[in-house]
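As structure tokens, one chain now follows by itself in the form predicted alone.
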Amino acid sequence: MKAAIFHGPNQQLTIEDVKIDDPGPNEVLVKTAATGVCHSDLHFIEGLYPYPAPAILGHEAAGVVEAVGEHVDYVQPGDHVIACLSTFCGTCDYCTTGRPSLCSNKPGRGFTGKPYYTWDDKPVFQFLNVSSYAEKMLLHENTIVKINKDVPLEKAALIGCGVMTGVGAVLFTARIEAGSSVAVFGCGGVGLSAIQGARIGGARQIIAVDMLESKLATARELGATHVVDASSGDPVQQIKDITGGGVEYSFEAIGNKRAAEQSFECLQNGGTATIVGMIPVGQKIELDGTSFLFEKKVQGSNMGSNRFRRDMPRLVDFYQQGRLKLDEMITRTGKLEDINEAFRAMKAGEVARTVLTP
């Protein structure tokens, strides 16, 4: 099969012929119908997060089951599925207490088992339990969720990471109250999804913050009631002017130190900032200590605190009901060979989401 190979930080991905193993016990072979190009992958390409090479990146995908291994009874060939990096074991403390996205015993072959993929007779590492920049994916069955066959797979793929991360951060991590005020820093795929989560959750004010007018326009289309151009002045002061003192909930969806600090600074007393973006390894954020006397809070969110076997079909329902907009988030489409151009466009701020169809 064809796959895009990651050779190490700050190198172009190359399209290569890769051998994929047959599914073993509890494994599923999935033909990749569509994969979103997520900003998280760019962090690894730029070396902000370490990962061994060679590897097949990509983790936001949907496809069709081609074959199943022994003991698999959840899906069968022909089923349509979404992949999710939040693989769960079902037996650890996190799983059994309802927090499977934090599973401490993720099943799979790992880095030391028989390789899922080989290239030039060398093992190729699986990325975040998925590796979707390829024509096929070999996945543990606890990495997929079955969906209805009438859902377009190029739209469903977005639910696999960006949409689940953004919507989930609002509805499942922060659990916003209806009628509340919300600010979202960053209007890429995750930020736009957080804006939609705030709209679905009944927020009264949804303030989108970005430095690009095109992204702010998309944010308005997807539910923002106000927009703040961070390139034209202090976004914290602009948010306080709009709200009369600050928001009840804020979400940082960039992975930027200063934006994370601003998401805390724009809170009203008693407010909660949720850091969703991937701040580079080793980097710290600085917060005003006295603010905690006024019960301001900051917290993290991992993949929207999802329970994906339950939550992703619900997001599919929202899409089919017209309450979750996915078509509007796809700025470009392409083939697997367009992967490097997709990352260039992402860095340039030209797209909300690119979807590739391997």
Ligand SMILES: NC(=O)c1ccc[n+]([C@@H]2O[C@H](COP(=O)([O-])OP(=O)(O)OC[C@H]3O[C@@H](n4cnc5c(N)ncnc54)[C@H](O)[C@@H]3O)[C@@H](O)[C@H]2O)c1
Contents of the next structure:
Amino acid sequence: MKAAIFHGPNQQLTIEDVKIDDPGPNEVLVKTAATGVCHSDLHFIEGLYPYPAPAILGHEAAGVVEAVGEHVDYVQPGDHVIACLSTFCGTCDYCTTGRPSLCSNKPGRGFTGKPYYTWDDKPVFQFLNVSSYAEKMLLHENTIVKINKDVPLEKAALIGCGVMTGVGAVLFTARIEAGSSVAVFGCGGVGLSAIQGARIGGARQIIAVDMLESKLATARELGATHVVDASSGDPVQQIKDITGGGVEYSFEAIGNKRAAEQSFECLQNGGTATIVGMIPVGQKIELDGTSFLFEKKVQGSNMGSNRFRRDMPRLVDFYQQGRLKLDEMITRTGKLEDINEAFRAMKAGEVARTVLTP
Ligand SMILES: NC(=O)c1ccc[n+]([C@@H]2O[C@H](COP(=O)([O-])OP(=O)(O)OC[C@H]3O[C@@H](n4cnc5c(N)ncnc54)[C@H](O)[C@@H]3O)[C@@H](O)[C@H]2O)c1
Ligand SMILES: [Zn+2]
Ligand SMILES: [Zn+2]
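Having seen the form predicted alone, the form predicted together with the named molecule:
Now the complete complex, all chains and molecules, led by this one.
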């Protein structure tokens, strides 16, 4: 099969002919119908997060089951599925207390087991349990969720990471109340999804912050009630002016130290900042110590604190009811060969999401 190979930081991915193994007892072979291009992959390509090479990147995908291992009874060939990197074991403390996205015992072959893929007879690593920049994916059964066959797979793919992450950060990590004031820093795929989560959750004020006018226009379309252009001055003061003192909830969806600090600085007393973006490894964020006397809080969010087997079909329902907008988030489509161009466009801020159809 064709797959995009990651050769190490700051190198172009190349399309190669890769051999994929047969499914093991608990594994599922999925034909990749569509894969979104998420900024997390770019952090690895830029070397801000380490990953061994060669590997097949990509982790936001939907497809059709082609074959299942002997112990798999959750799906059968022909089923439509979304992949989610939050593979769960079902037995660790996190899984059994309702927090499977934090699973500490993710099942799978790991880096030392029989390779999922080989290229020139050498092993190729799986990326974040998924590896979707490929014609097929070999996944542990606890990495997929079945969905309706009547939802287009190129829309469903976005739910696999960016949409689940953004909507989930608002509804499941922060659990905002209806009527809340919310600020979202960064209006890419994740931030736009957080804006939609805030709209679905009944936020009264939704303030979108970005450096690009085009992103702020999309943010308005998807539910922002106010926009702040961070390229033209301090967004914190503008947010305080709009809200008369600060927001109850803020979300950082960029992966930027300064924006993470600003997401804390723009809170009203008692407010909560949720950091969703991947702050580069080794970087620290600095917060004003006295703010804790005013019960300001900061927390992280992993994949929107999902329970994806329950949550992703619900997001599909929201899409089909017109309450979650996915068509508007796909600003570009392409083939596997367009992967390097997709990352260039992401860096240039030209797209909300690119979706590739291998
Ligand atoms: N926590 C998780 O589980 C999780 C899951 C998925 C993605 N992420 C992370 O979320 C972040 C966002 O991902 P994405 O795919 O939406 O990225 P993206 O590149 O599509 O969007 C980022 C947006 O931030 C804007 N931006 C950049 N610098 C800014 C600044 N200083 N102030 C305001 N806006 C600024 C850009 O113009 C862009 O619109 C990344 O760090 C990604 O790795 C985290
Ligand atoms: Zn992602
Ligand atoms: Zn577990």
